[in-house]
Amino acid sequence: MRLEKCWFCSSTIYPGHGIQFVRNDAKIFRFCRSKCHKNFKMKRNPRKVKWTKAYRRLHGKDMTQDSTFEFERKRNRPQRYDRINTEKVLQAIPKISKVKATREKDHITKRLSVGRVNRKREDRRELEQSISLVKAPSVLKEDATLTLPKQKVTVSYAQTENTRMEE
């Protein structure tokens, strides 16, 4: 069973799904739904369209550069079918896999730490410039003129028929 790649959006093909395009110079362009055919045909470049893994790795959101990647490149050249090579192979695939697991979730913690470190620098840029509306604690309650005064309020529950409205 021959998986292919979406021609614009690199996301899996499995048989008899997608569209097939085949251009005049017989070049062959597949996609795994109309939503990226379409895009194809309205000339789109696949680094600028947000959802498509062109555009995650060019911006830095998916792993680029692994060595698990090796694993999953297409090969066009057969190989002669080996019993225990093929044993190999299968007993590997669950290691390969949880490898690469733990290697995009370091990828994606480190990502977002750099956000959480600009997070912290805006917060101390937005203290150090309103400095003056904050208090501390324990100044509020030495000095009371700094809260504003408790005021009692009644509720009266009690409804009046030419206070309610008409339906």
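For clarity, every value in this text was computed on a predicted model and none was experimentally measured. Residue numbers count along the first chain shown, from 1. Between two forms, the rigid core is the largest collection of C-alphas that superpose within 1.5 Å. What changes on going to the form predicted in complex with its partner chain:
- The rigid-core alignment places the CA of Val99 2 Å or more apart between these two forms.
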Second form
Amino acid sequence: MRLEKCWFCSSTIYPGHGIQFVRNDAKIFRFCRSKCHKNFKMKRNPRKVKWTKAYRRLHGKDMTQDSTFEFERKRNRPQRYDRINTEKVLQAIPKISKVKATREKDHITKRLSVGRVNRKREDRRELEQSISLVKAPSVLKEDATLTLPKQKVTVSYAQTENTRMEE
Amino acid sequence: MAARFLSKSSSGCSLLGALGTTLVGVGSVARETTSKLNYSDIFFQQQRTFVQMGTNLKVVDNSGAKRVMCIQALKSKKGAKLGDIIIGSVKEAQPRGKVKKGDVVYGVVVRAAMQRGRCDGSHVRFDDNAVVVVNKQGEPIGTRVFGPVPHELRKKKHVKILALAEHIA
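Having seen the form predicted on its own, the form predicted in complex with its partner chain:
Then the entire complex follows, led off by the chain already shown.
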């Protein structure tokens, strides 16, 4: 039994799933489900189809190089059955997959963190520039509570009551 | 031939005779209103069926024949699948070969466009319909076999063909 990779989306194909297509030049294409198979028949390039792993790796969305990928390399040399080795491997598999998952998640978070910082900066700038749409500038000057979040101002209880009445 | 609008459920026999393949109804494509109607999409969504009377198969050995038309699929009323034996009539042959045009020959289907289920639950399908000319005992008449062959032949006891094959899928 061997867990193959779908040619189109690169997900694992478990036994009993999917279709194997053998071309006349003896190249075998395996598909995990009919969605991938149909996309292949439509001659779509997986590197251009957004939801495939090939696209994501190519465009840097997902991790491409990592030592955890070495464990999943296809090895064609058959190994003699060794009970101790097999048990060690079976114990190692969940650990490795956990490490791999955390590393992939970190890669994505790192990639998205740039956007978070940018959005925060944009929001702050918008607040500074457009606060006049919400409150008149003259009101802002009088009232210390309505300043923008960056500055921390100590507010007395009487002033907060006043602002609530105005709104 | 006119395109037939069939429901998706019929993947098996078409008792309507001559056609070996039928096109899945245009209705299913028309439902996707978001994507534009690409005629190549319909073309590629073919419903593959059995090798039946009238099916043209390519001959992939050096027995002399080039094309064979199936006149009978042995062992099944619906039609022949991958690994089955058929009786065919040679439609096109090379000038100097062991078989001539018009001969009635036996053949083993080594490549079928219709998928065949394997015992582990997976399915295999090939790109075209191909046959190896064989005598009544099941031994190939030619001495070479071209292209990939499935290992379903081992179960059907066509060991000689497997031995001659250049690639076993």
